[in-house]
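Okay, so here's just one chain, in structure tokens, the form predicted alone.
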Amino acid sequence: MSNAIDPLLTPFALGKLKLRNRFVMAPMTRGHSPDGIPGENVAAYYRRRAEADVGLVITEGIGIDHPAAIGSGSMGESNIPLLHGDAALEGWRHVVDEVHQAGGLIMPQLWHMGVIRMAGTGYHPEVPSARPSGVWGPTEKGMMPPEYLAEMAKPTAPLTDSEIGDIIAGYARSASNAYKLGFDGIAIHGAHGYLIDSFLWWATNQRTDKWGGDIARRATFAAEVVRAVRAATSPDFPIIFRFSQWKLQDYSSFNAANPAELEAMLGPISDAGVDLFDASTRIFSTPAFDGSDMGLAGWAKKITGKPSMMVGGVGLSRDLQSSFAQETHVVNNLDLVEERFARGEFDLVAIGRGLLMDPQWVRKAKTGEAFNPFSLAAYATLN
């Protein structure tokens, strides 16, 4: 008997990578790596998803080799893993081995918190946070604790050319580490108001040099990061780039007001060597622009000609941020996912909270078995 989601269970080739189906574990911050070192519990956590038929695992955000990459942000983050240092790399080697032994594929998400990191926190509290123009962004819409917003509203020194170069080099070193450890590709976090996105967003990038200006020039930093990652790995090593319109500073803001601006932004990043765009939205079915019901992943694919991945609210009644404050229920909206997949809007489907609650999510999607209920307690454990 055929299943309505059978098309989502077909294999997919991302360069040399062969995914067994279209379901991807989305990166979700976990905070279970003391001193930046992932332990056996982290390896077991990812292995459980791999052995339950997830097509590709993308790890939680991992701090790149730069002292200001990681600290406490709006959610009070701590125990974030790193992708440098002997102990952390040995930990990730074990994670990779466990996922591969389970028949899975895994990529690290390279992360620099940028403006979101609070100064004086993290593994190097002595260093200032990295801000393109010295500003955090508008604070009147940030849905965060007042004390955090008050601290972040204070302007700082903009990044210098030399400091920007150091950060790009940090991305390259961490990508090289991942390549040598046997990861299957690289995922770059360029969304949600963190460092790369703060270069893309007009509200946090007010520079007038080569790193700022119109939307295409604001994409220069992102493109240089991609080039550095490509140069540090190999020509056929898959690179996924996550981008978004919404920001932690303002859920309703955007980088691109229309498809032409999105093309101007994504074009340089695509040309730099991205293999697939991960379009992060709060609800995957929300139209990206007026005049069309197509989502952001669909526009990324149409504009760049590259494969795309969608994420946002698959299997749940509310978006991520709302689920922390409002009752959230498990729903089966895979018929809508498959309908948009059939239109050719995207190639891969990323599942975040669903796979946090339920390591067997993909297998249950295949069989029609009920998913585990939504639980905030899952965020405090490595289920």
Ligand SMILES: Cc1cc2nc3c(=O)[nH]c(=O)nc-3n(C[C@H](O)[C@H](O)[C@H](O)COP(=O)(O)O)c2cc1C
Contents of the next structure:
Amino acid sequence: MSNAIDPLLTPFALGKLKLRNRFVMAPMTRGHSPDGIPGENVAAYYRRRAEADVGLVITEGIGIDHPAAIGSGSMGESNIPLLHGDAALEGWRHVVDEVHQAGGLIMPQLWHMGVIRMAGTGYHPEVPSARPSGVWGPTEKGMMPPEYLAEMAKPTAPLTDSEIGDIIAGYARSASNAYKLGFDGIAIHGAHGYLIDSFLWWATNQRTDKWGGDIARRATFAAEVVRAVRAATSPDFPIIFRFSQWKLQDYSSFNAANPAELEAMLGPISDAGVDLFDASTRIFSTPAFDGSDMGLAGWAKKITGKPSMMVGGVGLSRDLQSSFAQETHVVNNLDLVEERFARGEFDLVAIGRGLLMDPQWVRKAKTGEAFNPFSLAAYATLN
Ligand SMILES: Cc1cc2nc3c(=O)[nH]c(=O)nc-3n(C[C@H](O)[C@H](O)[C@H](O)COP(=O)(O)O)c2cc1C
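Output the structure of the form predicted together with the ligand; the preceding block shows the form predicted alone.
Whole complex next, starting from this chain.
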């Protein structure tokens, strides 16, 4: 691999937090926490990456304290961890301690599945799924099993104002729990068609009250979540907000058609107290809009003035979705990463599958050793 990555090995200050380098472990669902409780294997999994020089670990998505947060989603998820209840919190305390002992930093990814959750599943099968307008979105483009899509196509009751308030309070309680446990910040999952993104996307948010309307109004829920997380933690506790254009319902759809719409969307979320934007793309170097080759993380940084993180395809020949169907292998594209980093497009680089396949990925990027090969079988163990 490239040995020209020295700039990516420089430290980065995210508020009071000092990352030892620019490489971040991207959030990746594992489903190894029965009853929502992370055990020793979860601690060992994150410790392995922290020991091998990852600058910051963002955990797998963790269900917020709301009964409809977690269920079986488009991948039939189960055993998703929670961030409330004594046993789960004790489990996370141990995870945090292990990562800190290994010299690392760790933030939980707060997750509410929203419209993607299959009704009748999860820790509270009795509650309905949370949908801003009672719809999952257009089902023609979803690449999920037909039985899942048929179920999702059934309209349900839109969230009421008071139900929305309850969910925001759930985010706040979970953030407060994380703060007290000693996590190093909060990462909010606002992407991929899940609850927060379903407020941002026109296809799933057709509301005419304060939670819907133009793109700035559709960002109200996200902004309120950020504000609640800020209020539940402290003024200097780092908050990372992940957003995307793509959705599980439609990989080619988007929230913002141009930079002006992106500004209208991210502005209120940024003002609510975000410290860094995590722009989730399938391939980091894909131009976000016509007329410029800048990626989405570059636009987020330019528009908000906040630092940003990119993700998608670092070290691999194919993006996440196509890697399931087409042969994928390890490639050397750190030169391209470095080139865009030098242009100031982003401050941090998130690595997903690379770090899944190879816990030593960051250390090997430093030394130039070969990475472990890509293998779909690794998803079965997520070790
Ligand atoms: C097994 C797996 C689970 C994932 N789970 C999550 C998740 O819980 N939350 C999230 O925001 N993204 C999730 N992602 C997306 C990754 O964070 C990342 O954005 C994506 O894999 C692209 O990065 P990569 O090309 O380096 O793998 C997941 C990806 C994988 C491979």
